[in-house]
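Next up: just one chain, as structure tokens, the form predicted on its own.
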Amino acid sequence: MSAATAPEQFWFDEFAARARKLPGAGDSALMEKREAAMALFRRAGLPHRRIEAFKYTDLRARLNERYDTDQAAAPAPQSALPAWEANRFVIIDGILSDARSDRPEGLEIASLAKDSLPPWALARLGAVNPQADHVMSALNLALMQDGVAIRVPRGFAALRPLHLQFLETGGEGAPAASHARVLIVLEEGASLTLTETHEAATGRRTLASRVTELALERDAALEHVRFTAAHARHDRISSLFAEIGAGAAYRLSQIQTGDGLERDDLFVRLEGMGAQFLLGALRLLEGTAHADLTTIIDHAGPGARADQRVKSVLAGKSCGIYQGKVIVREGALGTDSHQLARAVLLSGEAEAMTKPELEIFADDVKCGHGATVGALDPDALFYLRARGVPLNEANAMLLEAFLAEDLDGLSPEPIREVLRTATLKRLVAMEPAK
């Protein structure tokens, strides 16, 4: 390896520092787990644009400053959403906030900084689904401060969703930085519906770095919801790695806001007959947004079936990117899998990049992709202000119109009307097309 550029050694340093102070220092299998990963860190440094999968998105020239990781208690600050029925887990600054959350009956729950993580935790983390190259999630488990463990166990069906409630204090000072992780195992026949929300105050910059392990065993099912609101000073870099056993359905919703750096990273393996993964995202762009998603799922055994939609509505400077790979494995037989993707194009300066691939390595298998980028329709939108409806509403109903299928579809109907709201108020607040 090269020498280290100053942001990396800043990291290295910090886990020298920090090392014996980390949750679970004690714990000498937490502890191999967190030295194993800074050194996959050390060897590799942060992804550069050299690097095929980030070419879009140079993580080493973005993340140049030295972060204060050792914030000092601020106050959390408020969601902009409603609340709806949920059991919730509250992390501010990276750090589980105990007075703010829930501990459901039925379910297994374990802090990862504060609890003996038990037996099933501590083999499952870091090791769903693993991607022995991923530098970005290897400094969150080394550097990684609390979070979550969950387990769903065999055959029980949560009542209420659970609410995983992100918050970025901001305030004043140097940049502040946070790594969190959240390691769900839905047992055979387990079922449940996960919102996530992530919301940063203004102020000093940020840096969210955030990791979602996912196990769900067969005939599972997870229904998954994510918002993010981003604001130009805050940086989110967040991996998502899953597992899918024969017969069980991941479903993902994803609506992405505002004009800050995120880098989505999903990893999804498809291992038996039946597993499904359906992706929704919808990503509302403008001011110097910069949202790069790169999913890669992996079908490892026949007869699985998996569909990603991404629909991006890009104003401003913002440039919206979505890489997606499909691998078919050899024996993959009967897979089938599609990707489309669809940007709206708001201002002459917005940027959209779609990178679809496909790997087969198997006969009998129906796979596609397909990619549109535009502008609005002008003779909708002339038809529309020749009736008295002003610019900002009628680019908000066309475009409410293209993202209507995905935001119908929202499940269940109390978070459905929720984030439908809070999307199209984004919609009639963009900057509108001329």
The other form holds:
Amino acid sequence: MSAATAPEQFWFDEFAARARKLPGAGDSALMEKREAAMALFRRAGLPHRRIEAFKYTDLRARLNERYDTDQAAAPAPQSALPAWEANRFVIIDGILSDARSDRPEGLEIASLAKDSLPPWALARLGAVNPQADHVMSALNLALMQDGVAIRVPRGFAALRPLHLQFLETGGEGAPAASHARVLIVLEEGASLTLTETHEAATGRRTLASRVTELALERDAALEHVRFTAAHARHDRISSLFAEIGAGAAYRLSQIQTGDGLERDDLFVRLEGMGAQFLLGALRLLEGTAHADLTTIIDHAGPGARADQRVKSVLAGKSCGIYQGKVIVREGALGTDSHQLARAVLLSGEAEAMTKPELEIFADDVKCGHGATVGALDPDALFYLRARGVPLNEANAMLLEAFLAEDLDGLSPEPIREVLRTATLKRLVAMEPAK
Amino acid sequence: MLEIENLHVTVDGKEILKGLSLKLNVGEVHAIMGPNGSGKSTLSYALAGRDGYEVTQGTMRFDGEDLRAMAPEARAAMGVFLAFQYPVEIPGVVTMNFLRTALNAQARARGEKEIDAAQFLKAARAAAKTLNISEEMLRRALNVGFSGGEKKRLEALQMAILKPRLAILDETDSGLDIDALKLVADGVNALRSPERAMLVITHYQRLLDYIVPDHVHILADGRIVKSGGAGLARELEAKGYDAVIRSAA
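Okay, that is the form predicted on its own; can I get the form predicted together with the partner chain now?
Every component of the complex follows; first up is the chain already shown.
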């Protein structure tokens, strides 16, 4: 790269100053991974708009603070969402809170801040569906402070959902950054429901660098629900890497609300016959929110199915981006891969960007993509208003209808009810179309 | 109750209504008949307050209040109801929920109490039964996948539930076979009342055999060119629009 910019130099210095104090400093295997990751970051620098995958989201320009990585003095934040029945892991400013977390039976759990990671975790760390030159996850690995590794043993069906609750402390103070990681291994035939919430208290500027690695062995099943409530001074940079074995199924339902910067990279590799990935993303953005979802679905083996559906409701000056790339490798016969992006613009200043990309190296595949962008149907709005429904209520009704099938599809039920309520509350609060 | 004077309405820059005047007293049923393009639907949309129907001249008053200054939902809350020629399909909005939302929104706007769920359900079911609307239909998304007849029956049901003071029926007969027409007309006739006025807009006289009006007006080129009693509709049916309009000119 050319000369490092000030934000990049900050991270070089940060690593130099902290490397010896980071968890696992005594573990040479882990330190090697951190060094290699930092070397990649030094080589490539922060992603910027001239890099195709980041053309809409220039992180070099946006992540421009000198971040403090020390914990805030403000009191530990609480979730605004009602609790549901689950085994809970609470991660505050990137650090797993032992006091507030459960120890579920039947699962193997390791804190990533512990000095000695179990071999199954160390082997997979940074190695699940790895992407060459993925800078932000490299920076995360280099500076990783904590997180959790979970192993669901062969054939084990975890009945109670597992809940990862990410909370960011607000209050006054210097901008703060944290780097945390989650690794989940579902062994052959294992199944799990994973819920994840990300809430940031208002106040100081915060950067949450998050990486999730999911390894689903043959016939495993993962139901993953993720909810984020961002605010204008919170930046969430998240990368998810998944490997899905033959016969395994992964469903991710992601609901994003708020007005922060959110970049989600999603790398999913479908390895063989019957592997399945379903994505349902809902984004309710307002203010100057900027949510960028960039996916690469890699059909590495034959007979796998992927279905991505991204719906956005965009108010204010918000921007919703979806870049979806599908790769069908040679020999991946019978691949079935679809993507659909639908956006409703509630203001003339909101923007929706959709970019599908297909790389197909096999015959006999079904790949499709579609996108729609528009305002709410004026005929429907008039019909509702002519019956006496006020404009803002009519807007909310139509938006709810737009999202209904996705909200109804959330599972399990207690989570569906909490997230439906939280989502509808946001919808009613969103400014009506002028 | 409704007083329209010298109404000029422009749609997409084109003048459609060119000085229409009309007066409806409470308890009366008026029919407006006219050939295609005469401005029938424009009148109904202008009264209901649809965007894009710009009143450039003249007045529309309901109970002495200027309708032009009111949003569609405010007109509805005052008791103006438009039965649509083409009811809109709204996927994801359950018919029953829509009906209750509309009823309660109107009640709130008038400063009245909202109806409770059980009471509403009972009233809605009873009204639905007389219009041969099944409960299954009420649980479906609004108008989605409904036949033409079902949509028109649902408009009549909304009218029965919302109890408007002025009902505007825009080509309610279009797309209906004779049995469906009778059913809808019976529903409408049941709502005739000394407290309510109706404006029945239609191309054909057929509907007026079932909903017999007190007054008939002929609309041509954006103006009312002739008014009369129920007999005028039959005259039209016998002679055709051209002859009647020419003799009126």
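Definition used throughout: the rigid core is the maximal C-alpha set that superposes within 1.5 Å between two forms. It should be emphasised that the depicted structure is a prediction, and the values quoted were computed from it without experimental measurement. Residue numbers count along the first chain shown, from 1.
Once you line up the core between these two forms, the Cα of Arg50 stays within less than 2 Å of where it was.
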